[in-house]
Structure formats: structure tokens, C-alpha cells
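Have a look below at one chain only, the form predicted on its own, in C-alpha cells format.
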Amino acid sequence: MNTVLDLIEAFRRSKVMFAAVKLGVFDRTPITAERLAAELPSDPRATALLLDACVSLQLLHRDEDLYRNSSDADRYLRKNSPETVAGYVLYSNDVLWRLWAHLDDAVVEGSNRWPQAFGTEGPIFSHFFKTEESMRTFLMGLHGLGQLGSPAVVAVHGLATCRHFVDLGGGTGHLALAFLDRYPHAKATVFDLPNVIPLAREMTRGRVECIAGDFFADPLPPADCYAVSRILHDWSEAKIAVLLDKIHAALPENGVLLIGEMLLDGDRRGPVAAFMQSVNMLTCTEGRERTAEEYEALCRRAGFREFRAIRTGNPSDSMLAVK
């Protein structure tokens, strides 16, 4: 029964954090509830309720009337923190929350909920990139997650012989930067859609070459190491096959493909986070999360001769395929 009760109220805890981030609570501390209500402006009683709820969740500490960030909130929820995931919280609140509201319909119909939640058709990323603000919120959300997971995705495989690392759909360049931090002798490139490139250049600050293109439609920049992180889970097996064939053809002999995704257990009983992400893919893409064995089958079908998968204990596990 405790599990059932916990799940009934789980969304309440998430929504308290979402609302606090959206209102900028963690960017204004230390502060009293009265002062925060005046600054926002907001209802004083409701503001105190939200702050006390954050205390109960250990996101804030209260010393008499003064509220201060916990160490986790200061590190991950303050928008100007170098490790912030506030962008992903905002994306979860403004986009995923609305898609997940129609999960039952997604299960019945077997398709994403963009038309139902937002009235949009076409590629899912047309919503994210509809405005500069929505694109930046989405990409900075992924940047926050990437900073947590990308170093481990790179570190668990020996890539010292790679001379040119090209991150396909690399967004803000967090994976390319993690690669350069570990292998500063090499060259790294982000290859992403044209409207992503200005933000990629801003975030990588000249350390990474940024090239505009569509990895399905355009030629890939030459490289001996390609990376796709949190990319393959967006697509069906048929589209993954097209992309893997293209990558395999572009690689030299002994070239490698680095894949970052959350892995399902082979017996499909966990981990919980990976299955929650897989259901998330149902609501917003045509893809899903997969087992290591499924990814290996896709890679070998494309012609890769070696494959290994390693759990990282971070938001993305790491796989390497060798041509």
C-alpha cells in the first residue's frame, strides 16, 4: 500500500519543484516569504506554503523566517549555476507535463501526443524550435542533463586514438567538450541543425567546431569517431537503421561510433529510470529505450564488427561500436 500511496502523490512533489524553479525561488534566496511575495508579486500565504513545501522536500532550509537553498538546489536548480538542470525542469513543466497528461491516449493509440497537447503536426522538434525561447529552454535542459552524464559516456571507453570526434545532433556541445577535456590533443565538432549552431558556438566558446546540417539529409563531416547521445531513442528501428548505415559508410576502417542512451535490463524489469524515459519517448517521439542486446543487433546489422555496452550509473549509459 505504501508504494501505491507514494505513487499517488509523486507528481505533487515534482510539481512543487517545477513551480519553484519557474518562479525563480532558488535564484532569489536567501529571502523571506514576505519579500518573495512582494518581488514576484504573488499571494503571501500561497508563497509561504510553496516555500515550506520546498523545505519538506529538502530543497530549501528555513532559519526562522529566512529561506536558503539546500546544497542540491544551489547546485542544480539555480539558473546561473554551472551545473544547473533548471532548463530541463522548465522543459518538463512546460512541455512534458502536458504530453504526459495524455499518456492513456498514447497507450491506446500508440503515438505521441503533440497534436493533442499542442495542436502541432510534423517533426517533434518543430515544436521545440518554434521560437528562440522554446529552443533555448529545450537545449539548455538537455545541456544540464548532459553535464551530469556526458563525462562518464566518454570516460568508460578508451578513445585516445581518435583524432576527430563528431557529435551528431550535439546540441550545446556538452559531449564534445567532455571528449576534449579527456583528450585535449584531438579535434571535436558539433553537427546540428542550423538554428542550433549559434547556441552551440556560445556554449563551446571556440573549443569546438560547429557545423550546420541534418544528419539524415546531409553529408556527415569526415571523422574517425562519431557520437550519437540521446539521439537514437527518438526514432523507430527503420530510421535508426538509415542513420547507422550512413555513419558506418562514413567511418574509416577501425573507426568507432559512441552511443549514449539509458539501457533497459535484458529481462526488461528495470531500471525504473530507463522505463520512465521509455514511456516519455512514447508521449513525445516515435522511439523508445532499448536493451544493450537490441542496440548491438542494430549496430551489427549496419556492419559494425565489435560492440560493447557499459553501465555508467549516470543519466546515460555508454556503448561503443567498431567498424
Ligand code: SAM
The other form holds:
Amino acid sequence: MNTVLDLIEAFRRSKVMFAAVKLGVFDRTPITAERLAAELPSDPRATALLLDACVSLQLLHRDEDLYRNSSDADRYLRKNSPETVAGYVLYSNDVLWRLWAHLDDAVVEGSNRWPQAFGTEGPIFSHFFKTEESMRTFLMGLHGLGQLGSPAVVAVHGLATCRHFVDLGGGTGHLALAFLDRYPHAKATVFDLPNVIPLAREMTRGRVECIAGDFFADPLPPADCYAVSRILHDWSEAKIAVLLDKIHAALPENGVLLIGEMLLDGDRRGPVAAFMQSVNMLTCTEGRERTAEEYEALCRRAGFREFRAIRTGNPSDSMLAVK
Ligand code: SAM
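Please could you give me the other form, the form predicted together with ligand SAM, since above is the form predicted on its own?
Zooming out: every chain and molecule, the one shown earlier first.
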């Protein structure tokens, strides 16, 4: 029963945090409820209620009537903190919340909820990137997660022999930057859709080459190490096969493919975070999360001769396939 009661209110905890981030609470502390209500402006009674709920969640501390960020909130929820994941919270609030509202229909129909929640049709990334603002919200959200997870995705495999690292669908370039931090003498490139490239350039500040293209339709820039981070989980097995065949064909002998994804356990009983991400993929993509065995089968089918999967304990696990 405790599990059931906990899950009945679990979404309320998330939404309290989402609303507080959206209203900029963690950017305005230390502050009183009265002052915050005057600044926003917002209803004073409701504002105090939200702030006290944040105290109960240990996102804020209250001293007399002054509210301050907890250390986690200050580190991860304040928008200008270097380690912020506020972007991913905003994306969860503004986009995922609305898609997840129709999860039951997604299960019945087996498809993402963009048309139902937002009234849009077309390829997946036309939804994510419907406006410049929605594209930034999504990619900056992933950037925050990437800053937490990408260093480990790179670090757990020895990539010292790689000379040119090409991150396919590399977004803001956090993985390419993590690679360069570890291997400063190598070259790194982000290859992504044309409208992402200005943001990739902005975020990588000249350290990474940024090339516009479509990894399904265009030739891949030559490399001895390709990376796909949170890419394969967007797509069906058939589309993954097309992409992996293309990557395998473009690599030299002994070239490698680095894969960053959350791994499901082989017995498909956990971890919870990976299953929640898999359900999330149902609501917004054509894909799902997979086990290491499933990724290995996909890579071996494309011709890769070695495969290794390592759990990082971070938001992204790490796999390496060798040609
Ligand atoms: N790799 C980044 C990360 O780990 O945060 C971004 C992952 S995001 C889920 C998927 C990325 O793939 C986006 O940056 C998107 O623009 C890019 N993408 C989607 N379809 C693509 C295509 N056909 N060709 C190139 N990039 C594509």
C-alpha cells in the first residue's frame, strides 16, 4: 500500500519542483514569500504555500520568514549555476508533462503523443524544434544532463588512439567537449541538423567543428571514432540498422563507435529510471530504451566485431563497439 500511496503523490512532488523552477524561485532566493509574491507578481497565500512545499521537499530552507536554496537546489535548479539542470526541468514542465498526460492513449495506440498534445504532425524533431525557443529548451535541457553524464561516458573506455571524434546528433556538444577535455590533442566534430548548428557553435566556442547534416540522408564526416549519445533510443530497430550500417561502413578497421544510453537490466526488471525513460521515449519518439544485449545484437548485425557495455552510475551508461 505504501508504494501505491507514494506513487499517487509522486507526480505532485515533481510538479511542485517544476513550478518553482518555472517561476524562478531558486534564482530569487534568499527571499520572503511576501517579497516573491510582489516581484513575480503572484498570489501571496499561494506563493507561501508553494515555498513551504519546497521546504518539505528539501529544495528550500526556511529561517524565520526567509527562504534559501538547499545545496542541491542551488547547484542544480538555479538557472545560472554551472551545473544547472533547470533546462531539463523546464522541458519536463512545458513539453513532457503535456505528452505524459496522454500516456494511456500512447499505450493503446503505440505511438508518440505530439499530435494529440500539441496538434503537430511530421518527423519527430520537427516537434522538438517547432520554434527556436522550443529547440533551445530541449537542447539546453539535455546539455545540463550531459554535463553530469558525458565525462563518465567518455572516461570508462580508453579512447586515447582516436584522432577524430565525430558526435552524430551531438546537440550542444557536451560529449565532444568531454572527449576533448580528456584527449586535448584529438579533433572533435558535432554533426547535427542545420538549425542546431548555431547553438552547437555557441556552446562549444570554437573548440569543436560543427557540421550541418542529416545522419540518415547525408554522408558522414570521416572519423575513426563516432559517437551516438541519446540517439539510438529515439528510433525503431529498422532505422537504427540503417544508421549503424552507415557508421560501420564509414569507419576504418579498428575504428570505434561510442554509444551513450541508459541501459535496462538484462532481466528487464529495472532500473526504474531507465524504464521511466523508456516510457518517456514512447510519449515523444519512435524508440525505447534497451538492454546491453539488445544493443550488442544491433551492433553485431551491422558488422562490429567487439562490444562492451559499462554502467556509469550517471544519467547515461556507456558502450563501445569496435569494427
Ligand atoms: N547527443 C545529444 C545529447 O546526448 O544530449 C543530443 C541528443 S537529442 C535526444 C537527439 C539529437 O539528434 C538532437 O540534437 C537532434 O537535432 C539530432 N538529430 C535528430 N535527427 C537527426 C538527423 N537525421 N541527423 C542529424 N542529427 C539528428
